[in-house]
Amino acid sequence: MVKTINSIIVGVGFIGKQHIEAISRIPNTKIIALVESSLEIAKRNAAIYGIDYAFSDLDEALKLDHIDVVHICTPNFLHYEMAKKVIEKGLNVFCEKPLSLSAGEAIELAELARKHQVHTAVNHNYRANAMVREMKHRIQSGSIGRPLMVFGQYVQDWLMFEDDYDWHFDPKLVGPSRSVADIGTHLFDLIQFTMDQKITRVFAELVFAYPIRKKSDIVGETFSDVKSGETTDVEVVNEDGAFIIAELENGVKVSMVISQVTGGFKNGLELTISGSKQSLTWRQEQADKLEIGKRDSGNEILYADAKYLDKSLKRFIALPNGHAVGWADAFKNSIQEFYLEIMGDSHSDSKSSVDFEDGAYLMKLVEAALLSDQEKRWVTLK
């Protein structure tokens, strides 16, 4: 008999709803409860999605029987406290990024997870995209030759206006970093994953586009355009973007641009790996394509189709060529691979989810970037 994975979703804002919809696409799964600070909101969403239980208290939800995994989809400041509580109950946990407000908290969670022998994951879903996996395969197989350099960017525009303001600007809720912790960690992880190398040192300069922003009385969910009421001037203490150069374990140099204030870029995550034979470029907004750059012949565009990719990657593609796979598919893949790990059926080559140990290293990179900006020097990770 096939086991059903029972999950609880904590937080039903923008990202929590993505978790619900992704899980609904995975066979042999059931969301048994929602937890939200407002019981009314929890009950309303439970009714919409056909979920049996709704709570405003995580402790009450954890009293349910047959829980396999808890998804933490709350603002950053709650991640550590909630993940710790779940792990101490002996339950598996899938946490939104960044894992915590500090590297110290993240390291503690990783150690606690090892002690209690539970499975953990941080949501860095881009590594579960089929074309990112193909990119990694081609780098590791040597088809691009010797890696020469890496450059990437994660650029958005949802905070480019002076009156764009939500909870992400409050350091009590997100920690000392905004853009580097929020989207920069995705780029860090994508580089480390595809290259199979850790970033060992960084030099960063942070960008503050608006020292003062105008906060509306009423704002909507993340990425929404809801603003109303009077505005208040608020000092901005976390960065709108960053320029970062870095070095991998093997000495390959990396450059990164991070921005949440660049018009026309909605979710502009891009990565280029330059090799001695070919280059590879993947763009998240065209997620079903991989560009193979050549010098002596025309460039090649590879589409996401099982017959074009390495045979080990077939499970990452649910649709035929021309039926574009994208963000939601990688999101689903990431959760599904984690669930397979929980059931002891994961692929040895997978690493399609980031465990808490890797999540802690990403937090070290965030702190290294902040320290580099403050002291205007290279910072080496230990």
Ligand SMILES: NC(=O)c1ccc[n+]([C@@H]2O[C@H](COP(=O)([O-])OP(=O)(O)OC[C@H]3O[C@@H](n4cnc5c(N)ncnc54)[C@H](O)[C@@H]3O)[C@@H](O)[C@H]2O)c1
The other form holds:
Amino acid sequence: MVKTINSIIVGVGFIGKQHIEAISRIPNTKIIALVESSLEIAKRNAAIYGIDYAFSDLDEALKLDHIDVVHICTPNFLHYEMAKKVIEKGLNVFCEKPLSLSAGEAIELAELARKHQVHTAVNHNYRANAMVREMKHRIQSGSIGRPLMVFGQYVQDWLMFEDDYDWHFDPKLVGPSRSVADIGTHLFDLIQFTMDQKITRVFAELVFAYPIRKKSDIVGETFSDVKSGETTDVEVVNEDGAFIIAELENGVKVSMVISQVTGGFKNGLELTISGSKQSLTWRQEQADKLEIGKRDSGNEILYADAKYLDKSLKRFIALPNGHAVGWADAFKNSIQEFYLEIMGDSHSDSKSSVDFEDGAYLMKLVEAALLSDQEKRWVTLK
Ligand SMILES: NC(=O)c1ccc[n+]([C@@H]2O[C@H](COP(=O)([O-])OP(=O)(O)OC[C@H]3O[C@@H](n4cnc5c(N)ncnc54)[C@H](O)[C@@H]3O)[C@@H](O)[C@H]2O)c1
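Requested next: the structure of the form predicted together with the named molecule (the form predicted on its own having been shown above).
Now the full complex is given, and it begins with the chain already shown.
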């Protein structure tokens, strides 16, 4: 009989709901419980999604039998303490990014996971997009020639107005970095994953667009437009964006732009790898396409169809030609890859998910960027 993977979702805000929907698309899975900050919210969501158990306390939920994975979808400051509890129970954990508030916490979690021999993942979902996988395959197979340089950006506009303010501005809840930890880590991961190279040194200039922001009394969940009541002036202590240059292990140079204040860019994650024969560009807002840049003939746009991609990538495309793969598909793939790993059934030729050790390295990169900005110098990672 095929085993069912039983999961618990902790935090049912913007991203927790995406986890529920994604898991519902993966065969042989069951969400057995939800945990929220209040029992009322947990019960309401459990009723909506047809889930048996609802809790307001993770410790209570962890007493259930037959749990395979706990998904941590709460604000950043809770990741460390929640992941620690889950690992100490000997359970597998799928944690939202960034893994923790500091590299120190992340390293501790990675060590703990090794000791308890549990599977871990940080949700860097963009690497599970079919065209990103194809990009990696082409770079690694040498079809673009020798990689010459890399540039990318992660640009959004959801915090561009002075009165945009929510928990992401509170360093107690997100740590010392906002945009670099929040979206920069996705770009770091995409570059390291496709190039199969670590970023070894960085030079960063952080951008603070508004020294003071206006905080509403009432705000909704992430990306919602809910704002009302009086506003209070609050000093902004974490960055709205960053310009970062970096170098990979093999010496290839990288440039990155990160912004949460650029009008018109919604989820503008883009990456270009220049090779000596061709360049490759992937743009998240056109997630079903890979652009192949050529000099001696016309450029090509490769469409997400299993027929056109490397045959090992079939499982990343759920639907036939013309049914565009998008954000939600990569998100589902990200969870599915981790579940395959748990079942010992990963067909991937390279490690498919970001484990806690990789998540800790991403946190080191965040800290290196902050230190570089502070001390106006290159910071090398050890
Ligand atoms: N992978 C991605 O692309 C992606 C995208 C968005 C957010 N995220 C990450 O997901 C996490 C959550 O972000 P969000 O945007 O969903 O935030 P959100 O504010 O919309 O939702 C967070 C939820 O956690 C709940 N919560 C708070 N304390 C809790 C507790 N003690 N126990 C249980 N539930 C609790 C809140 O009530 C809320 O419903 C963050 O770490 C964020 O960085 C990842």
